[in-house]
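Quick heads-up: it's one chain on its own, the form predicted alone, in structure tokens.
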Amino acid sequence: MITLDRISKTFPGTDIPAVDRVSFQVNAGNICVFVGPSGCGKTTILRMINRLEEPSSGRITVNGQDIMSLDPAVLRRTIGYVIQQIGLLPHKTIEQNVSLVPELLNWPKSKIKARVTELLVLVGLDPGTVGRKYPHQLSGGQSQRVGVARAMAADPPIMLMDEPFGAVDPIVRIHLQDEFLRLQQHLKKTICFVTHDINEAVKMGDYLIILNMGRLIQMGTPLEVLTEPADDFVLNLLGDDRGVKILDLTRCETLMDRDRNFPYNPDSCLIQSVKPVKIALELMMKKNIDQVGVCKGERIVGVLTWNSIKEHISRVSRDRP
């Protein structure tokens, strides 16, 4: 868990603050989101976690301790950072570059070298053709991963990771997201994750924070940020298609009918309840109906219709806080 306390840092030469009095906590095994336009205070942020930058006032807490109280070097040995440069060691190649960490650690050569063959396969990387080789002879997607192996080599509680997948195309960035998600699903990592892209945020994170000019305008869930703005900034940066984003972020059985019966047949179209309404909604236009059932197992529980879907995007679209 960590806890940012009143947090606020002043750099030398300005009086304005880069962040002002932040607090929020980020739960263990979540990913949180920290948003904004550029210079809003969200790079400063992570940077004070792992100590790269000094609060100017507040407190930050790891697992209940103040992180004030840690030596920096063995601090940043714990938590894994990830940055959008990648800042692979253009001399090493990527086999020394996955084990920098451990070996700063001094553990065994046959336990690091089974832990660079574990992440690069985990990342999705074949050892054999890309461990020997060195960081210009990447692709961006590639060099992308081997930086997330590197951040977890030492296999830290917590990870920073700051703009991570925003040096690939968008294709690229789109897989990137899905196989890191894939990954936390059994990692379980507690990381702090930066982004000025709101569809990366809402798609990536469980809890999101805010913040514009150095405050933290809104915190809390995707789907509470998306249906309850805090206030026009939020508004404006979450766009036009809120409604739309939202269908990311709904269930099936919250929009569906439940007095209505599905006229069951081998060929219905079927979902479960617990799927994105937007799966649903791809389905409907796929198979150019209007209506798909809604099950829990093999137990049809109600339907989900094309109107009920509009209806919905249309009532979050022109809600204002």
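Numbering follows the first chain given and starts at 1. In this text, rigid core is short for the largest set of C-alphas that superpose within 1.5 Å between two forms. All values derive from a computational prediction rather than experimental measurement. What changes on going to the form predicted in complex with its partner chain:
- Superposition of the core reveals a Cα shift of less than 2 Å for residue 11 between these two forms.
- Annotation: Cα of residue 21 displaced by less than 2 Å between these two forms, core superposition.
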Contents of the next structure:
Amino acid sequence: MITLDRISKTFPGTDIPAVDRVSFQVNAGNICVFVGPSGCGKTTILRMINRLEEPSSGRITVNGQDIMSLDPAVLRRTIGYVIQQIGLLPHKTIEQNVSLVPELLNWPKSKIKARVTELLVLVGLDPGTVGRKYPHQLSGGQSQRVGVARAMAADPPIMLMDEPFGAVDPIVRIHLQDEFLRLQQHLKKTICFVTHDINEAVKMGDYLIILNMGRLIQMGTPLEVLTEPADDFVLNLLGDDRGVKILDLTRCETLMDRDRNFPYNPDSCLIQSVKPVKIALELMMKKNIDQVGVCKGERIVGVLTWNSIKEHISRVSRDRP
Amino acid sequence: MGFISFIQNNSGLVLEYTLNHISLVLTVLVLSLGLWIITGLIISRHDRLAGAVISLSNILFCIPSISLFGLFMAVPGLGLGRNTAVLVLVIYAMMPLVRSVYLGVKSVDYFVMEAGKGMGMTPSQILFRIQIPMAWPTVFAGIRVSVVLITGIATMATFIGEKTLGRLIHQGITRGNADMIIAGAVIVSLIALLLDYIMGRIEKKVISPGLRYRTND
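In place of the form predicted alone, the structure of the form predicted in complex with its partner chain is requested.
All chains and molecules follow, beginning with the one already shown.
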């Protein structure tokens, strides 16, 4: 668990604080995304958590321990760190790059070797061929994977990720995001994730922290933020397709009608209750129908109608007065 | 090819000068590498000092070698001979070496160091595991320039009594003996080429393959 208590940071030579009295908490096992325009302080906050920057005032604790009481180098070895530029050491092989933190921690050689192989497999790289290559021989996507593997090497409970998928093309980015979410399902790391891309934030985050000009504007789950944006800044940040984004995050069971009978041939027009409404909508459009049956396993539990979707979006995403 | 018969007829003398020349160059090389690489590393961490030291090395480099030999010869305690020769040549090696170490360390990618720091490397681990290995290509370029430079300027040490190959060239000029001049010049060139070749081989061993072929593929 990471706790920030009224953290401010003013860089020398400036009057305006880069981070202004920000407090929040990141619970264990969650992905918390810091999102906002450039210069909003998101990277500075991230870098204060592993003491690459020192706050001007306020207190940061990691698992109850004030980080100012820890040796910065020792602290950083327990926190994975991934940056957009990746920063692989060009003179070391991929294996050597991934073993960097375990080496700093003086792990035995055999343990390091086994761990490196395990990690490369985990991030979808072939240890036999990629392990002995040098960074300049890898593609952008491969390098990003190595960056993530290197950060996870010593199995840190906390990871700080600063636009980790920012340097690859959109197709590879989506692929890396999906893979990472799949990994996270069983790794359950506590992750602070910085991005300026609201779509990435909504997709990756268990919680969003929205920042502007050093201030914390809003925090909450992606659905909370989408349905109840705190102000015009957040509304703007969310973009013109807020309703569609909500559909992607709302489960079918939330909007379904439990009491209606389902008139169609059930085989072709069913959807699982946990699927996002977006998928139900796709099915309706494809089949040219107005309702789909919602089921839990084999059993039909309700009906989701086009009207109820429309009404829901109209209700939650109407323009604020 | 008169210079070959000159070498054959004076093989003892030529050998003595050659060995003396090589030993002078190697002595200077060892001292310069130790002294100037450390200086380069120190100034890479102190920017204000760096400006002053690099300017000084530029100024020293611009002084004609013959006058520098003459000046130091007059310093009490140095006088004629090896000590003065070594000192002057070490001063000439300063500019290429200090500058290449400084530039090499300074040109290391910021984000590579930032990643190292973020993973918990201490400043000295960053220096020895990232900055120095990544600076090697630039440093080696500087070393190879210095080696050729020192081998050439070492001929001038003949004027302060060092029996280097410069003596063949100088005496060849005063006696109007072209074969003697060519013999001296050719052997000096060969020594420079040989040392450069050896440095090239060491370079291949020291520099990581990851740094040798950059961003071309």
